[in-house]
Amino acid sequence: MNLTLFYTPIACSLVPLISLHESGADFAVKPVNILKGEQMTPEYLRMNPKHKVPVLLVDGKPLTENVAIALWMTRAFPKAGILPTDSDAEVSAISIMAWCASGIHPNLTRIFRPRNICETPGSEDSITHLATKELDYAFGIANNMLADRDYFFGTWCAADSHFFWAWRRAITLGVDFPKYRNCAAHSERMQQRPAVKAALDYEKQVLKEFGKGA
């Protein structure tokens, strides 16, 4: 099996990168520099017309969206724990990942690029304020879900990686919620996992390489 992950540092392509490390599979990573518009090249658009990361090439066939990639990896590597083995827990984990993708991620984007949401002059502060308010509410829900447990379902799964990315991304955007101690503890716990360390080390390497090419 030939696996290649198209990846951008800081972006949510961190989620499948962690899963690939957790799986023990052989894989390659192709960095995509979105600041240079590499996601808009004809070659990339033929592979993914949505011009987004991540993309996982499986024997040359592109697979997009973190939820779908996690589900595929669960079937391809059943012993890796990408999603829980219990069917009810599996569905719940997919629900968390879908929430991260559709409920949390858009608000992170609104803070990162408010002008992409509304072109009205002076609207940026209002967009950021409302997005931060939504994140506060979402992280409060997650904080309750993580009470008295190390991971969402007792042991690691891709839902933990997806939420870890969202929490970490909020902090990099200057939006921090120290009151949610369970979320912060979960983040610290995630950073101790060898797969996460490997993914974050690679992120630093790619950022350094992108900086050299600036």
Ligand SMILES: N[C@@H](CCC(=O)N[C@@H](CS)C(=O)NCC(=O)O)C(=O)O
Contents of the next structure:
Amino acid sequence: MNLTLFYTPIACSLVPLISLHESGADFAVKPVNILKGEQMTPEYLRMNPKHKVPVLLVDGKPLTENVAIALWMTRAFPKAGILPTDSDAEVSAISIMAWCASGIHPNLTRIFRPRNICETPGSEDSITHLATKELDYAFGIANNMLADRDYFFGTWCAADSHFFWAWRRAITLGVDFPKYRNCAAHSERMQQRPAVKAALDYEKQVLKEFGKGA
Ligand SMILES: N[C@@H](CCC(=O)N[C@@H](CS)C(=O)NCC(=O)O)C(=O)O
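Starting from the form predicted alone, produce the coordinates for the form predicted together with the ligand.
Full assembly next; the chain just shown is listed first.
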């Protein structure tokens, strides 16, 4: 099986990169500089018309969306714990990932690119304010979920990576909620995992190659 991940540093393609490291799979990574618009080239758009990372090319066939990639990897690498083996927990993990993708991520994007939401000059501060309020609320929910456990389902799964990415992305955007100690502790714990260390080391390397962040 031939696996290639299209990946941008800091972006949510960190989630499958961690899963690939956790799985022990053989894979290649193709860095995509979204600040330079490399996701908009005709070649990239032929592969993913949605102009997004991540894309996991499986034997040349593109698979998009973090939730679907996690589900595919669970089936391809059943022993890697990408999603919990218990079926109720598996569905709950997918629920957390869908929430990260459709509930939390859009607020991060609003802060990153307020002009994509509203073109009216001067609207940026209001967009950032409202998105920050939504993030505060969402991270509060996650903080309660993580109150009595190291990971959402006791042991690591891709839902932990997805939430870890969102929490970290907020910090890189200057939005930090240290009051949510369980989220902060979860983030610290994630960073101790060899797979996460490998992914973050790779991120540093690509950022250096790009010259600046994405
Ligand atoms: N729902 C998608 C979101 C993918 C996404 O929004 N990726 C961003 C980076 S975090 C991207 O590629 N943006 C480039 C663009 O919109 O042109 C998923 O979870 O995989």
